Amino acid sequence: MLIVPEKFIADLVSAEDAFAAVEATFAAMAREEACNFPVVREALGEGRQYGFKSGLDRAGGMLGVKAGGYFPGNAGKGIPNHQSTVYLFDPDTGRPTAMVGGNLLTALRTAAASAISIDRLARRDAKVLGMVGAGHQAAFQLRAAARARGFEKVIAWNLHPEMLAKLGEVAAELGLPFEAVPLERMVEADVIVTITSSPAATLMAAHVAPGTHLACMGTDTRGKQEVEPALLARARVFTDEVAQSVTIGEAQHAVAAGLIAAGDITPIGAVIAGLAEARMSKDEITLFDGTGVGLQDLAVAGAAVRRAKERGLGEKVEV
């Protein structure tokens, strides 16, 4: 088994690598060549979450599981709140093949998923990017979105406005003007990325203009909610996996309210594989419910392992 620690990941997997790996995985899911297993997620108290996401990609020859969660007290200890590790196994024998640090990989694969949705669903003439949320993953989301479209401006809102300064620095690195705005001004955005851990809707239907694409990336647990359910009723809804979307994703609330059904939601992989249409008109609102699937984690971990082997990095252990 090859151990690839967290310290190597930044040099092994680029944002472009993550985009390609996740896009291929979504397409494999749509072709029924890959499947995710049911998510296990438990609350540990004091805001801590721990769980497992796993799956099998027959096309890519990947079997594995990501173990990890959210530990809000970590920030005060100087370590990321999100902690995870990916374990890979030989799909034919079940023997472990790799253990890979998953913290940066989680941020990269999450940003890749939203960028894929922007690339496939946003209007080609999108110029204004709206960001809702300014936590650790927001910087990854901003950089990934900027690679998907030629934005000319970034507007942003966060519950704690003092956190927006760091996001503004990322926008400056990208050469983009940046402005902190109230939520009502999100109607100016052509693309909106939400990346919060909110327990109640923040972005309302009235905050979104016709023709907008939304990438809702923060809701991955029962009870979380970033946007008003009425917004999903106005939009064509896409997701990484329908089963997760309606149970732990943003769509859980709209489904519970009877505003949409599982059959109204299109897997983004079907668009990638040419099995479903993307945006149908310039005024259509499209919404991607990014719940985060185990196969995404396996895909980027597999990329890290391949690159580590090429460079002779990591530590081999007998198991």
Ligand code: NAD
The other form holds:
Amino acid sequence: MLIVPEKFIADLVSAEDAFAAVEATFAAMAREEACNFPVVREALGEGRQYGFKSGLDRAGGMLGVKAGGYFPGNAGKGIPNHQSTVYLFDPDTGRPTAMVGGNLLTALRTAAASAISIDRLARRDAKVLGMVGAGHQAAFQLRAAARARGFEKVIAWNLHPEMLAKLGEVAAELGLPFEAVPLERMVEADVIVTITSSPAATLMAAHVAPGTHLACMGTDTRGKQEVEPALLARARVFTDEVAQSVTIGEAQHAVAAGLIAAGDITPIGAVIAGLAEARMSKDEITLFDGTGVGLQDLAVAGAAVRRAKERGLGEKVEV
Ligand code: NAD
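Show the other one: the form predicted together with nicotinamide-adenine-dinucleotide, since we just had the form predicted on its own.
Below, the chain from earlier opens the complete complex, with every other chain and molecule after it.
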């Protein structure tokens, strides 16, 4: 099997590669050529989470698992809070084929998912991007969103305002004016990305104007919550996978409250595959519940392995 260490990933997989790989995977899921297996996620105590996301993509010839989790103490040690590794197997034989550093890949595939949702669902004339969150993932989210629409301004809110300066630097890099605002001013945004580890709703329905697209990316575990459930009742809700959306995604709360049902949620892959309508009017609120599926991880890891083989990078080992 080939080991592709974390340090090579930045040179092997671009944001554009991740976008293409994840988009193809979402479409394969909608055509039922690829399926995710149930997520295992356990609390280790002191805020640490560990688990496995896995799946099989028959069309792409990918079988594998991402093992990893969230370790909130890491930031103080100078390493990302998310730590993960992707393992790929031959779908015909079960033999391991690759072990790939999964930290940057996780950020790239998560940002790709929200960018795909913006590309497919946001109004074409979207000008103001609202960011809720300013942690490790937020910078990737901002860069990916900026590729999907011609934004002219970024407004941002974070519970810990001292973290916003770093996000402002990313906006400056992209040539976009940046303003830290109170949550109430999110009503000025055409697209809002939420990417926090919040345990309770911070963005309320009253903070969102008609015609907005939201990419809610932070809620990937039971008990996390970023937006008021009433907002999901007001919106057309899309997701990467309905089963995850209603159990570990943002929709878990609106479903539990009886405001929406699983049948009200459209897989984004169905839009990509031409099986479902995207935005239907300029005033409609669209909301993408990005829960993060194992197949996204396999797709970007597969891209990394292909590039590594082309360039003779990585280490081959017998297992
Ligand atoms: P991080 O630790 O670097 O940043 C955490 C962010 O959440 C910061 O903006 C922080 O200010 C904010 N925050 C912390 N506590 C909060 C609270 N009580 N209320 C509101 N905001 C709070 O984490 P990160 O790597 O940027 O990840 C952010 C979230 O995204 C996490 O919940 C993570 O699990 C999730 N995530 C989801 C996916 C996916 O595929 N959907 C992938 C990766 C990460």
